[in-house]
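There is one chain below, alone, in structure tokens, taken in the form predicted on its own.
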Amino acid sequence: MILLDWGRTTRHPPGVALIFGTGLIGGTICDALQRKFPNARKRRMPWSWSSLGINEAEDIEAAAKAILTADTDAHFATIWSAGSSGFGTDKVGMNAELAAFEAVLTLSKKIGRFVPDNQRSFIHTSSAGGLFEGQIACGKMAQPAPLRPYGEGKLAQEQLVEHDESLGQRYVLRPSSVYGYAASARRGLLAVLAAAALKRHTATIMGALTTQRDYIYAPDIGRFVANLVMNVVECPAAPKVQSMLLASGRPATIFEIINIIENRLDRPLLVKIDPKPDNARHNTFLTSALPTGFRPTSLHEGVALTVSLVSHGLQTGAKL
């Protein structure tokens, strides 16, 4: 995990952000916060996901407390963008992730005791795909209807956040199909396709070419989360609980994604289709469901940026 702290500026009080999960989404959140607070100090601290990490929790608590108690107007944010689960994760795996999540909640509440309610927040990154799998044209009033343990587990995490007032201001974010590239993160569909095209290898697709999804570029989420942290700093009277869908509102098929990558690289992409895909349901959202101020990158631009990042990664020795 990452502990990010920033000192007082002429416009903002000091603060601390704990970022649990430093992969594709968490990395962009950290980058965006560092742009918001140029004087921020970034510290990687150990955290054991397979256990409660008691000693590690004490170290994190001590580091955060030292900063937060030095100024009465300091702000504190906990950001969860972690978890190793995916669509195929079973109940045992989701229960393990829930235990890790509960440990983070406990730590956040212990640290939060040193900060007034309106100066602390908890931002939880959930999954629109897990909650709305198989639903199309989802709007603001769409209700989660998980079809597998993955979605049920994400919904259980959301409910813990929504019902716990001691966390301060709570934001539940539901990103759709996230894409992009980070050297230390799991490879999503678009990064895998881009790498296959660049290496002239065959890519295996665990879905149907006609499956429609709503793809969202990871840095869009990072910028939005950084803005949420700033909103708590600047507008402490915001609603205590908010759920937000982060999507593009512009569905695309896997076939279209392949075409964009091929056109970008001016070469064909060889693909192998799973004849019995387990993850081929449509999942789309309306632009009217997106929160005010969320500006998704266009698919063509996001794919171009991802291809460039993957290409650079291959050139610098990344194993893709």
Given for the second form:
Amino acid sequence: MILLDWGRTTRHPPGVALIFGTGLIGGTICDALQRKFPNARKRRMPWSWSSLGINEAEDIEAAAKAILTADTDAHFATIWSAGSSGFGTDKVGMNAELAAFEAVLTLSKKIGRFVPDNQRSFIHTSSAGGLFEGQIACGKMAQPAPLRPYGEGKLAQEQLVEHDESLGQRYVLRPSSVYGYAASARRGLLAVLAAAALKRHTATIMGALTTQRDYIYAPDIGRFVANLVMNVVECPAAPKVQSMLLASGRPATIFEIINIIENRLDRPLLVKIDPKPDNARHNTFLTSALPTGFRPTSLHEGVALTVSLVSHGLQTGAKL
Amino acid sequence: MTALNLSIVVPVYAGESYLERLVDEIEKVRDAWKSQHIPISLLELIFVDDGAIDGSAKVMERLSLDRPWVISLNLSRNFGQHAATIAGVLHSSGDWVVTLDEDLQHPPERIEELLRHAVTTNADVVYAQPASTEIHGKAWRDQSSRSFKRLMEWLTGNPTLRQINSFRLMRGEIARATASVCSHNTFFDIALFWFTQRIESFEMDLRDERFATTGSSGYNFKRLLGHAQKMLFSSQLRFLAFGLWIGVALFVCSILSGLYFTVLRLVSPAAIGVEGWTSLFVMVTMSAGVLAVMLGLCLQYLATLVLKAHGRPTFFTIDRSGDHVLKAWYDAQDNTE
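One more: the block was the form predicted on its own; return the form predicted together with its partner chain.
So here's everything in the complex, that chain up top.
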């Protein structure tokens, strides 16, 4: 995990953000926060996945406490963007993730006691794909209806956040299919396809070519989360909970994605298509369901940026 | 029962005075489908503002605020009806996608007839076919439109061009795949043919009220020429192959005539009165033949590259299994009647 702390400036008071999960989303959140708080200090701290070890939790608590107790107006934010699960994870796997999540909640509440209610926040990154699997053109009124343990687990995590006022200001974010590239993160469909095209390898498509998804560029989420943290820091308000859908509102089929990548790289993409895919349900969202201030990058631009990053990653020897 | 969904895409260029009425009409259809419990719902109406020249954008915005199922998209400039249609289709999520003109010349209540025709004939695309030959209310305009389509059919060898109409129902997967391969110069309906041969038409009364009453249409001669150019560049032209075969014929002709004149010279030397013309004739025919073959081959290669650039796919898979729900519903309706 990453502990990010920033000092007082003329614009904002000091604060601490704990970022659990430093993959594709967590990485972009950390980068965006560092841009928002130019004097921010980033520290990587040990955190084991299975459950938060006593010593690890104590170390994180001690580091945060030192900063938060030094100023009465200091802010504390916890950001959960972790997750070892995927669409195929079973109940046992999701329970393990839930246990790890509960340990983070406990730690967050413990540290949160050092600051007043309106100076702490919890930002939870869930999964629109898991919650709304098989639903199309989801608007503001769409209700989550998970179809597999992955979605049920994500919903259970959301409920824990929603029902716990002691976490302070709570934001439950539901990103759709996230894409982008980070050297240390899990590869999404787009990065895998781009890498396969660049290496002239065959990529396996686990969905159908006609499967429609809503692809969202990871740095868009990073910027949005950084804005949320900044809003809480600059305008402390009574604790409440808000759920937000982070999607592009522009559905795209895998066929279209392949076409965009092929055109971008000007070379054919070799693909093997699973004839019996278990993850081929459509999942699309309406732009009217997006929160105010969320500006998704266009698909063509996002793919072009991802392809460039993957290409650069390959040139610098990253394993793809 | 698995419910299907339908998206409607409407490119908007000068529809300020029609949009409100159009939405009302579509809403009536939407409500009627709900009350009839037909296993398909009207999921979304996507307006695409193609750099509209009137106040359409504001009307679209207002309509989309009032109704969450109405989506308003704004193109950054005027890209043309095809581009606007492609943008709308790419934003759609329905199992079926219908495209309509903005000016109510395509009655939304007839969409269901297109749908019924599609599932009963197992079609992927159904075009509304004007029953009357007088769509625009002016004979010369209708005749020129028909002649233009016939000429294009002959030039491109595509038998479906006569059916083309902007009031069309398409299987969502086919429509989105087509839209995703189209470049700025690809004719959308020609690209549809790359993905499916199951193209049908369905006769209905259509009348271009705007043209009949005001005399102005969204299409002028310049735009029609643009359409023709797009059609030709999106198709593998017939006469490219003719050119190649004419070259081959000339080359064979030169060989045969060369042999003939050689034999004639040996058998009957007096038959050729002018010295040198035979060899000149054979050389000219042979050179023309070789050149025509080479040019034909080059053009064929070029056509292949152009079609590849236009995104013509090697293959595409499709799942039509959802149709049975709707077909069963229509069968049940027919039986109760």
